[in-house]
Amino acid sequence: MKKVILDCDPGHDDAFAIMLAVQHLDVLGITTIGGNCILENVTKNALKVLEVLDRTDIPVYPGHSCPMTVPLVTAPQFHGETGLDGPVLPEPTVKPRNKHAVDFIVETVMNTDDVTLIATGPLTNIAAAINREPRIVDRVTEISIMGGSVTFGNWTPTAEFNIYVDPEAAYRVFNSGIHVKMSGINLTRQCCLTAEHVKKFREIGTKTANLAADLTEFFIDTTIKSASLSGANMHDACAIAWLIDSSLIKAAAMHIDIELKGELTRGMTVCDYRHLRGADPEIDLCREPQMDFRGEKPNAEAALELDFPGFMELLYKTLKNYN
């Protein structure tokens, strides 16, 4: 199993990310970050989900409550006031650890070989860890993030929520030298759950599958009301699925940077995919892009296509294997 640290801000789709990660990956710890909701709530939500999964052995470490330079933006219109509205879950019996998330990330990476980072919220904790101990850049295997977009935004016309919340942190991570796997909303919008999927979760009938159904029902309703979409996009789960089974995602190498100063484009992931403009995209996806006019080589892989039936097969299997 891949050794991972999951940095998240639960969040309905983060809950699905946790479900997948703790069954298929070696989760060394979960760190939390203010994002979808305030830090206190997202930390409690992580603990609640772990209790449903009977995985309270996995430690949870609270991190930064707000971005590096700007006030926190949250998303109650999608996730409710608690960040995990919908299912009624008891208060967690296990408390978060006293150690700060950044300290945990730095100490774990420096003392453990071959750690992969996963970030499904704003990148504040990861950027702070790099600033605290730059040597982790050479020790982290890679980082799989849910954030950004090759195409359109969702929080603004050009910016996706997680990057928009703390673009300075995202800039630090993308320019750190760590290899980035980016599951942006151009990809995660292909992961859309509907009432038919909720029905299947109910049929599976495990405690975890019923939680998945409750989460999805609430998330579908708020997504339709707030974004006029046809279902609930399980964005964060895609960053986990990519690590579990790379065949589920078709990706391309490209240079990605973060816009910090644009009046209309702050938080945009600026993706150089000019090497994909040829007549045969299948060939172009396999072609190594050349340096751009500034001499910059690819620093990331951007997810482009999701095998959604394969993803659902993985998710159904995962839910069946829980109690």
Contents of the next structure:
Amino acid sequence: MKKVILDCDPGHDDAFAIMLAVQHLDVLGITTIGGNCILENVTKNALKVLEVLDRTDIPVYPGHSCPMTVPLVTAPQFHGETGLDGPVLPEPTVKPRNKHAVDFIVETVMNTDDVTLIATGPLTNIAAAINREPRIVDRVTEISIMGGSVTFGNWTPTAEFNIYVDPEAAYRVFNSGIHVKMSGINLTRQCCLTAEHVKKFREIGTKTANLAADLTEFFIDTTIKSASLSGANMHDACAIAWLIDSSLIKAAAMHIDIELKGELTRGMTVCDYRHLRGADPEIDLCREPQMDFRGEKPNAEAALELDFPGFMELLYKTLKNYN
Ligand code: RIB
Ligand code: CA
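Since the structure above is the form predicted on its own, I would like to see how the form predicted in complex with ligand RIB looks, so please show that one next.
In what comes next, the whole complex appears, and the chain from above leads the way.
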């Protein structure tokens, strides 16, 4: 099992990321970051979800409450005032650990080989860990993030929320040398859950499946109202599924950088896929750029296509394995 640290801002879709990661990966710890909601709430939400999964053995470390240089932007219109509105969950019986997320990330990576980082919220904690101890760059296997986009944004026409909230942190991560697997909005929009999926969750009948149903029902409602979409995109779960079963996602190597200055483009993930123009998508998507490629060497893989039926098969199987 891959050893991972999951940095997240639960968040309805972060909760699904936790469900998948906890069962299929060796989660050394969960770190939390202000994003969908304030730090106190996202931390409490992570503890609540772990309690439903009967995995209170997994430690939770609170991280930064706000981005590196700008005020925090939250998303109550999608996740509610608590950050996990919809399901009624009891107060957690376990407290977060008395250590900062950045300290946990640095200490764990410096003392444990082959750790993969996962980030499904703003990248502030990850960037702070790299600044604190640059040697982690050469020690982590890679980082799988939900964030950015190869095409359109969601928070702005060009920027996705996680990157938009802390573009300076994203810039640090994408330029650190750590290999980035980017599940952007262009990919996660393909992971669209509807009332049909809620019905199937309820048929499973366990407390975890009922939590999944309640979360999805609420997220469908807010997504339709706030983004006029047809269902709930389980964005963050895609970044986990990619690590569990790489056949679920088709990706391409490319250079990705972060726009920090543009009035209309701040927070945009600028993806250079000129080497793919005219490429045969069936053969060339993951090819290394040809020598005539004018751009910079790829620092990332960008997810392009999701096997959604395969993703749902993994999710149903996972939910059936919980109580
Ligand atoms: O843009 C989608 C991302 O923003 C997801 O991680 C969601 O949880 C929110 O954090
Ligand atoms: Ca998130």
